[in-house]
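The data below hold one chain only, encoded as structure tokens and taken in the form predicted in complex with another copy of the chain.
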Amino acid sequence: MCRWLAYTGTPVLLETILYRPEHSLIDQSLHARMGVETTNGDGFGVGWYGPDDVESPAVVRDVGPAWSNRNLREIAGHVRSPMFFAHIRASTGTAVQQTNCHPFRHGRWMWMHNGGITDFHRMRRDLALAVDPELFLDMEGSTDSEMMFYLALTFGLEEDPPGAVARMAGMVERTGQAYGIDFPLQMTLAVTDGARLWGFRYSSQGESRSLFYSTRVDTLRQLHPDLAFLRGVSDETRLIVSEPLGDLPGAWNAVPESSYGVVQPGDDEMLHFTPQAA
């Protein structure tokens, strides 16, 4: 399917996270270890929050593999951000085009996804009808991932992200069941409004794609007092990733099945996730 990475914390050059680690996300575009597909070469995207006076994040997306994209490397080497998403895509059939690349954006919000809606092709029209008519007008692509975003927006993402995602998941599962599909939904999701970051791991089958979050930086510093990078970033700095970057012992923790985490000012949280009726 796909691989993704979400960063929040001390502003860093994007390349610090995207290119420098061993087994970086860009390396995963050629050689993912934990994905269904080892190659994620059907487009990519990066979204970042920039200067203080710009409301919405920048989203740069392109078709073609991330590993050979020179513009991505240029941007990553010159843009510094306190909150950014990066995604590499392995299409399961929908067109390889910019409007199908993640992250998706709506106002201040960004969304990216790994997984899929089973038999999405058949359910697409029913789900489209459930999207708020005003929001429907802004959909540009043809992926299940974008549809999930617009369903969540319809169900109140901007007011209550976990609730809206739960209602989206409930709608997808109910629609899938009407088509006789046993396990309609498979997802790891990242959502942000630029201030807080939510990461979800869920599948109808209870066998969700991998998802990891990084250990608190103060704990890591005690484990690895010699690592310069850790001295340069705040305790609040956190990563959520499809599969671990690098090989730092103690650095990565699996998000449990049917759970979501919130990274926010103050204490972060990990909570249980259950789909709900819309």
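Okay, that's the form predicted in complex with another copy of the chain, but what's the structure of the form predicted alone?
Only one chain is given; partner chains and other molecules are left out.
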């Protein structure tokens, strides 16, 4: 399994979120508290949008562990972004290679995932045949996570992200059940178009991996008026994470089981998630 975070809000240096918190994602790569694996060293990736460009996110991925990568440390200290993804990987069986590292990108869209498709090797051909043939040409890796992304794109991600993810989940579950797999899908995932951010938590068994979102900044300022960081970011700033970045009281809230949230200009939303027929 893996650990990931998604940030949106006031432009900040990537290192502010990736390295500085008490239990940062880099710390989690060695000492995850809530993941299936304590160590997540099978590659990493970061993807970000420039302050004035949501059309073409940059993505940097590598197969080594995040904790010792000098290039990641260099990038994080110089890149400032209002929206970025970061992911550390613990392979569930597919190859450790750059094309299997998250986040995945298609046009303006980015996607990253923690979890897995049970017995993916048995279902892979059936799922691949459901991907739009033109989109299939853009697939580079061999992971279930990338397959899920391209299924969602096939099912209308660019027009209706929640509906497309629900149809993708429905397709995976229907295919898995045809193979006699009781609980085909386990996922927490993030997807963005550079303007809005969606986070999903779902599993066929109803025992999904951990996922948290940060409390509203204005509320945190009242709880912790001495924190300088909170004075420098807008009320729209929000984080979605696999596990909390620290133990600050009141800062983190668990995403409910079988739910998804959307972070967007104005009011954010938290809604129930149910797979649908593709």
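Remember, predicted model here, so these are calculated numbers, not experimental data. Between two forms, the rigid core is defined as the largest C-alpha subset superposing within 1.5 Å. Positions refer to the first chain, counted from 1.
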Q: Using a superposition on the rigid core, decide whether the Cα position of residue 226 changes by 2 angstroms or more between these two forms.
A: no
Q) By how many angstrom is the CA atom of residue 55 displaced between these two forms after fitting on the core? A) 2.3
